[in-house]
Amino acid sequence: MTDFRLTDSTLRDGSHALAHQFTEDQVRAIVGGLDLAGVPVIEVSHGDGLGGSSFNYGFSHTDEKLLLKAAVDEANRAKIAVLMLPGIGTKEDLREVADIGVQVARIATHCTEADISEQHIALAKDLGMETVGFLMMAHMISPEELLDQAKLMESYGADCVYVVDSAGAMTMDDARERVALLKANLESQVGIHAHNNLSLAVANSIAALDEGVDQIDGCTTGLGAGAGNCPTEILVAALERSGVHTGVDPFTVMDVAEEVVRPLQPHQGVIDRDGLLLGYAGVYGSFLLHAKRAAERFGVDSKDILLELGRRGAVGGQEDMIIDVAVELERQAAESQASA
């Protein structure tokens, strides 16, 4: 028996790093490899969840329903999961993916907005799906406030509630405190989803495991938003070396990471200045590519954009704020030059 359940999110969170351009062949190759390695849950969706393909978040190369059909077809043992943010995805999206054969619905909200998940969690349960509550940007509120939100998701029927470090801003103490408090006060399972902006994703996941976390997320090669996620293959190897049985073959998952996923984004996993700034400023990971593009377009420094977004407390779904900040910085620079 394993000590926790692993979910690989390469084909959802990793979509951010590839501007949502996954193809059906790539999905088949990744799902087939991860399934062979013994990964029990594989998440497949647009980076911003069901219905995310749009002008605001970035258009997908291939309709996610087609990608999900391919994933379900390739998975012999693994459960296929989706992410959905109420307001981006709809209840009809949930019904359609349930018909495709998706078995796990992960319903995500900002960490203070669990109340908007009630209808979607209830529907997923009615559809016979395992249901996970996903509390994003969990570093922004205290552990006690996070517990209150987690209790709401549990009351709606969530089988598991996740501490989600969307900005990669948590330290090991942050992860421990939040997981420990949820474990002590919830009847549902508790999960952790770590990003690597401070190079702590594996450490935070292991710290959470020390506190009894039931589910952990990873992405092969760390492919994900911002500076990337907890690398699945590194997490598995580190835990197996520590005597923790993961249920995943470390060598097979290494092969998937190196031979299938890494060629898609050879430089993923390098924590550059902007990726580090996301974690330092506590900015949502999916903002990174948008901020870089805005910096180039308006001739400003991406560092200044990210720091200002952090100061304003920007949250997921406020991508339009990136342009506002860039325009303001451009105006300030022009005024400064004019007065010099």
Given for the second form:
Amino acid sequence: MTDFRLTDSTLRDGSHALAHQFTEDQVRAIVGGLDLAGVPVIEVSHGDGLGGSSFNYGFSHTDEKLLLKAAVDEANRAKIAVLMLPGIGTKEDLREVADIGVQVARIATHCTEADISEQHIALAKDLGMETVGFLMMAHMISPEELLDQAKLMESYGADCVYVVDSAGAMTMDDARERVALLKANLESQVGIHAHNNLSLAVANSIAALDEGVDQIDGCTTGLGAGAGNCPTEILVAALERSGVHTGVDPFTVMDVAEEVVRPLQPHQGVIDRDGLLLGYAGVYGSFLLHAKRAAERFGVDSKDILLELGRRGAVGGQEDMIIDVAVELERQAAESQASA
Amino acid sequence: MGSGNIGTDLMYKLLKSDKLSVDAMIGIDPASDGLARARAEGIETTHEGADWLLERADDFDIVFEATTAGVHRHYAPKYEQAGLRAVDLTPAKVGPNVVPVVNIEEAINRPNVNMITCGGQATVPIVAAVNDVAAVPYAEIVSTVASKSAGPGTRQNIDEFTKTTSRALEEVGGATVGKAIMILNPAEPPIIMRNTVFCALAEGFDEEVVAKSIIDKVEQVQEYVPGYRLKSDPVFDQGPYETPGGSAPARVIALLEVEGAADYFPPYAGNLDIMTAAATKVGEAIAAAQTEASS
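May I ask for the structure of the form predicted together with the partner chain now, the form predicted on its own having been displayed?
Let us now look at the entire complex, which starts with that chain.
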């Protein structure tokens, strides 16, 4: 019996960092390694969830359904999970992945919009999948408001509801308060999904565990959106040193990180200024690479794009707003140059 | 038919029309705000639902359905039998999809037409405008609306929005493959409805011609939705792009904002406004054709 259940999302959240270019061979190598290490759940999807392959979020190199078939085929012990965002993916996607052999469906909404997930959570349960409700950008509302939304997801049938720090904006107190309130008031399990913008992903996960969190997400080497996720191998090592039973072999997962995932990583997991700003200003992590690209395309500063997105209250999925903001900044720059 | 938010906003738009007269507002709740407002405008009201309408069918020519898909599916054949033309604002999909500036002629001789979705009304004109002057192997739209402007029906059936809109991008817009994404944004004050339209462009397009076609189409929509506007000139990007509709050397992006006329909804709810404005336009076209036929 482990003290919590680990879900590795390298092949979903990590997909953002690779612009959704994972290949079937890479999926097999990563799933094979994590399965051997004892990671109990492995998530595989486009970074923006099922159906995310698009102009707005980036087209997948390989159809995610093919990647999922490879993952299911490769896993001996681990369950394969998917993420889906109502409004992007549809119920048909859930039916297809259930047929492929996916065992865990994670249904994600912005933290105030849980009621759009009712049909999807109910369908995933009907299809026999374990179902997780995934409340994104959970730093934006109070713990009490978050609890109301979590209760909705629980009422639709979610087996677990996650506190998702999509912007990497939570301090340890923020994480602790939210997890504690949900644990005290829900029958279902509670999970935490942390990002590393403030260099607190492992610390926030451990703080959540102190409050009794049941499920924790990591990504091997931290490969993920924005400044990256909670690095799976570091979380496992830190917890094992703290006497927490993770069920994962620290040495094997370190090998997967070093030998399989790190060579794919486009840049070492450094928290640069843009990554830090996302956490500081509370901006959705997946915007990072899109903002860097738009900055180059329109000759404006990525920092200005990210801060403006924060001011406008952009939520997850609004990648199109990055183009909008960049075009406007370009125009403002041209106007101020003309008037100077 | 329907005295909720959509029906009430529609009533105010129809009252402004010089081609249509609003002769009844039909609801099921005697205490509804919509019915009270209709009475205040001097319109006959009832809370006895569609059966009242069917009994009085000879008094009317057109019924605008702003109830639910279930109600409309049930009554659509009865309306037709009774000689009533139906303009359907629900997702029932009984009749063909219609966008006023693209295929209004579809509406003229059909017993029943469907108004697609708010996102469809906002984005299909752009795809059609591009498709008029260039081949569009793939079109994708992202529609973002204020959380406050999305009622429980939309929220529970968000797949209806994405699927219905995707199909309209193909069937009405002319894209080979269409994809629609919907986002709800809870920011306060509520955000104005915004839409981003991406069209993949096949070999052989002319940037200036494509841009002009888009800008002209926006002006046509502005005739019935004054708050419909481009946030910038169309943006062209060089690919190549491997899209679900095939590979394309380039794409064009149109960034749109839809501010409502605030007839009943606040101005941010451009998504609701564009539906009722488009339905009014379709009703006017049906009425004009009927008048012509009978004269």
